[in-house]
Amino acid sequence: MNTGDTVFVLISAALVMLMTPGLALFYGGMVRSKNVLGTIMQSFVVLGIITLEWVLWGYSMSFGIDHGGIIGGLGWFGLKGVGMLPSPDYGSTIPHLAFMIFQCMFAIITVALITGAFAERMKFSAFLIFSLLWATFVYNPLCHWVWGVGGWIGGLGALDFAGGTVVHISSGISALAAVVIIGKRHGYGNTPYIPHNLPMTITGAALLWFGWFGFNAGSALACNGLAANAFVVTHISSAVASLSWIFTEWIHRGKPTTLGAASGAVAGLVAITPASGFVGPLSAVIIGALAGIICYGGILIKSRLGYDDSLDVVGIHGLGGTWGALATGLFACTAINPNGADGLFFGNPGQLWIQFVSVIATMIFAFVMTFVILKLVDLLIGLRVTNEEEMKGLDISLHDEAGYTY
C-alpha cells in the first residue's frame, strides 16, 4: 500500500464532495430568489441519502462481484469486506474503503445533477424518492457495466475514465426524461425566468471547477504521471470551452455574458470527463472549444423543441457529456495512458464505434428506467408542487423558511 497514493486519492475525494455544495449555489443563483433554498436543499439532502444508500446496498450493487455483465451482487452489503487493506481490482496501492469513498461522491453528484432540470416545481418528498430509486436502479447498473469487474460495456472496450457516460450522460437525458414527465413551470413561456444571483452561480462555478480536478485526477487512483495529465487537460479544457463559448454567445445576442462564461466552463469540464485520462493537452483544446460551442446551441434548442429544463442539464451535461465521449474516441492515444486505446485519429476507428454503442446504451437506459421511475413516484405520491405551491415558491412551501430578510 502506497501513502501517497492513499493521500490522493482522500484529498480527491474530499474535492469532490465539495462539488456538490457548489453544484447547489451554481444552481441556487440561476433560480428565483422564492426558489433559492429549495434548489440548494435538494443538492444538500443527496449528501446524505445517496451516502446511506452507497454504504448499504450501491457499492456492492456497482463494484462487487460481477453478475452476468449487468450487475454487482450484494456480497459487500453494509461495506462487508470492504476494508483497510487495498483491492486488487480497485487501486492495488489504495484501502479499498479510499476507492470506495471516492466513488461515493461521484455517485452522490450524479444525482444532484438532474436537479436543475425540474427546479422550481417538484415535491421534496417525491425527490426524495426519486433520488434513491434513481441511484439503485439507474446509477449502480450504469456503474457496474462501465467500470466494475466484468461490465459489458467495460468488457467491449469502452473508454470512460471518469464519468462521461455514468456521470453525465445518464444525468442528461434522465433530466429530459424528468422534463418530459413533470412538465413546464407555471407561466413558462410567459413569465421571463431571470437567475437573481449570478455571483453565486459564479462562485459555484468556481467550486465546481475546483473540485473537478479531484473528480478527473483522482480518477487515476495514484499520484502520478497519468494523474498530472488528467489534470492538465482538465484545465485546458474548462478554460477553453468558457472562452467558446462567450464568443459564441457575443456573435449571437451581441454581447458576452458571465452566465455563459460559467456555462461555457461547466461545458469544458464534463465533455473532458471521460477523456482525460487518455488524450493529450492539444486535444483537450479542441474538446473544450467544440464543447463550448455545441453546448452552447443545446441550450438554444429546447426553446424549439418546447421543453422545460430550467438549469438547462440537458443541453450543457447531456450533450457535453454525448460529446465527449464520442470524442474519447476520436482523440484517444495509448501514448498518454497504455492501458486505453488509440481513437481514430491515432489510427483505430473502431474505436470510435464502440464508444458510440456505450453512449446509446446508456442514453436508452436512463431515458427508459427514469421515465419508470418518475411515474411510479407520481402514482405514488404525485411529482410537482400545487400550484399556489409554486406560486409561492418552493423556500416558504416546502422548507417554512426565506433565503433573504429584507
The other form holds:
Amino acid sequence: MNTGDTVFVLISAALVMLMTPGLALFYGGMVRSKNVLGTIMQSFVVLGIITLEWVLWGYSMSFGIDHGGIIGGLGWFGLKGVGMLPSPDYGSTIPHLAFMIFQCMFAIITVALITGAFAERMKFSAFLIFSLLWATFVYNPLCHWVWGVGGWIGGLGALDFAGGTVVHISSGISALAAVVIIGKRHGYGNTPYIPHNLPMTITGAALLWFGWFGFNAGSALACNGLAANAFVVTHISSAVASLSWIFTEWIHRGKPTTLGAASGAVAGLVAITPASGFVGPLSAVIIGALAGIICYGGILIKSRLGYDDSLDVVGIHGLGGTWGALATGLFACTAINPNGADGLFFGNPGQLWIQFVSVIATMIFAFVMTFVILKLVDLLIGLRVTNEEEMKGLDISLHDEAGYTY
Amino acid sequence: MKKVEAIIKPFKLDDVKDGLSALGIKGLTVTEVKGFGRQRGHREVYRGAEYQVDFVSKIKIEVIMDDEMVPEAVKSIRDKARTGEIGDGKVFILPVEEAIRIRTGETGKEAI
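Show the same protein again, this time as the form predicted together with the partner chain rather than the form predicted on its own.
Every component of the complex follows; first up is the chain already shown.
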C-alpha cells in the first residue's frame, strides 16, 4: 500500500464527484428558466440513486468475479469483501474501497450525462426507474467488458484509459436512443429554446474541466508520471478544442461565442479521455483541435436529421467519445505507457481495428439496451410529462418550486 | 400637464436623462421593456443554431411635465436618443389629469 497513491485516488474521486453538480450547472444554464431545477435535479438525484445502486450491486457486477467475459458476479454484493486492503487486480497500491468509490463517481456522471438529451420533457419518476435500469443493464456490463478483469473488450487489447467507450460513447449513443423514443419537445421548430443563463453554463464547464483532472489523471490509480501525463494532455486537449470550436464557428457563423468556448472545452475533454494515459502532448493538440471541429459539425447535423437532442449529448459525447476512442488507436505510443500499445501512427495499424471493434460493440449494445429499457418504462408508467406540464415547466409541474422568484 | 413617454435604445438612457435634467426636469421613471417595431427582432446563435428573437430590449422613460415644457423636452429626447438607424424608438405624449405628491398632498404643478 502506498499513502501517496491513496491520497491521490481519494482526492481524484472527490474531483470526479464534483463533475456531476458541475454538469448540472452546465446543463441547467442551457435550458429555459422554467426547467432549470428539473434539469439540475436530474443530475443531482443521480448522486443519490446510483451511489446506492453501485454499493449494493453495481460495483460487483462491474468488477466482481468474471462470468464469461460478459459480467461480474454478485459475489461482492453490498461491498462484501471490498475492504481497506488493496485488491490484487485494481490499484494494487491503494485500498480496494478507494478504487471502488473512484469508480462509483464514474457510474454517477455517466448516467447524468444522458439527461441532456431528454431535458425539458421527461417525467421524474420515469427518469429514476430508467437510471436504475440503465446503470444496471448498460453501464455495469460495459464497464466490466472494458475494465473488469476478464472483460472481453479489455481482452481484445482495446485501450480506454478513463472511459471513452464506457462513459462517453455509452452515454452519447444511449442519448440518441432516448431522443428517438421520447420524441421532440413541444413546439420544436417554432419555439426558440434559448439558453436562459449562460454564465451558469460556463461555471459548470469550468467545474467539469477542473474535475476532469481527477477523472483522467486519477485513472492512473497512482501518483506517478503517468498521472502527470494524463493531467497534462487532458488540459492541452481541452484548451485546444475550446479554441478550435470558436474559430470554426467564427468562420461558419461570423461570431465566436462563450457557449462555443465552453462546449469546445468539454468536447476536448471527452475526446482525450480514452487516450489520456497513452498519448503525448503533441498528439493531444491534434486530438483536441479535431474534437472541437468534429463536435461542432455534430451539433449542426442534429437539426438536419431532425431529432431533438436538447443539449447535444450525441454531438459532444457520442461523437467526441468516438473520435477519442479511434484517436487512441492512431496516437497511442508505448513510449508514454509501456503497458499500453502503439497506434497506427506508431507502426501498429491493428490497434485502430481493435479500437473500432470496441466502439461498434459499445454503440450497438448501448443503443439496443437503452431502446428496450425506455420502451419498457414507457409501457409501465410513460416517459413524458403531459403537454400542459411541459408548457408550465418541469420546475413547477414536477417539483412545486421555481428557480427564480424575482 | 402631459406625460411624455419615450421608448429608446438602452445605451442612450444616460444621454437622454442628462438632456432632460438640463431642462429642469426633476424626476422621471425608467422601465426595461421588450417589444418590436419596424426594426423587428434580431438574430441569436447558440451552438450553431440560429434563432430569431422577435422582441428587442428597449428602455421606456416616463416623465410628467407642464404643457409648455413639452416641445423642448421632446426636442431634447430626439436629439439625444437619435442615432439615425432603424430602431431609435418613439415618443408619445399623453394628457395627465392630476398629480399628487404623497408626502405633502400637493397637487398639480407643485407635485411634479
